[in-house]
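The chain that follows stands alone, in the form predicted on its own, written as structure tokens.
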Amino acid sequence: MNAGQERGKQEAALELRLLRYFVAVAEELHFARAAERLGVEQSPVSPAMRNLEATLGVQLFDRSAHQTRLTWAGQVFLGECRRVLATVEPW
């Protein structure tokens, strides 16, 4: 495998970390937790999500003092993440 090829294998794992957290947030509704599930920090979660939303260029969560919700299109992009984490993760 070249350098290129190997950088590409990299940047497709790190996007896919992404989504995997994406939906542990979204399932969860709680980043405590959904971190906890994970098996990592919290502190990575939080940034990490809002690093999605701002290459997405949309809001996925609306986030209050006591309460964390998907917003219509956090709903739309959870469908598209459980499709796109069903198709290459094996079981």
Second form
Protein chains: 2
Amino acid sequence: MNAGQERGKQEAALELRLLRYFVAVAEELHFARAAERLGVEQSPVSPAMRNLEATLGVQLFDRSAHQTRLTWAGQVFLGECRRVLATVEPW
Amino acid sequence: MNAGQERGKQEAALELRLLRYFVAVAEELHFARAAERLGVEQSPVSPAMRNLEATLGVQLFDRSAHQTRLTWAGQVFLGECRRVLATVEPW
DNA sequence: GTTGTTTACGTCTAACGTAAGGATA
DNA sequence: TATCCTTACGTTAGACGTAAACAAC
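Show the same protein again, this time as the form predicted together with the DNA rather than the form predicted on its own.
All chains and molecules follow, beginning with the one already shown.
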């Protein structure tokens, strides 16, 4: 079964949606406010950030202590994302 | 039916998938080869490019004469896409 | 108890593949 | 006729919302 199953193992391609979500969360440091800013509910945001971290293979947030904070990698990545989105957003 | 239909009219957000498709087509100037390079069939590529042009509100390809060519806007956009993808791809 | 995040689950959009249709040389 | 692009259509993955559970203060 399954003749044409030669697909190539796509590595869960990074998409701008994830970057937009990340910037919102990273700037608000508050999932609910970030979601509101994005115009969605809170529930999709959490999985999206896990997805992003998994794709990058890096932890971006420090969720300890009932408070959301950025890791060092997260801070660096935030700068990169802002640059990319500043380029793409006007389109 | 349809209780919570308050969605906000998302303007078809631009995604990296479309930029990747566009770069492939713009560099190959051949939908079939572009599709092969992208690891997909030819059929999704055509709608994707129409989608991109509609989102941008600009014509990127000149499909006349049974030959695919870039418009001036397409050439400019190609440069921008390469820059963005060069930044994002390593992630 | 309150505030804030995550998980479960059903719905719906949209991206893909298969296959047929058009158009140009 | 041969080559290339587009359209039709059924399937499937994944993004969202509702709602409930969980954790820290």
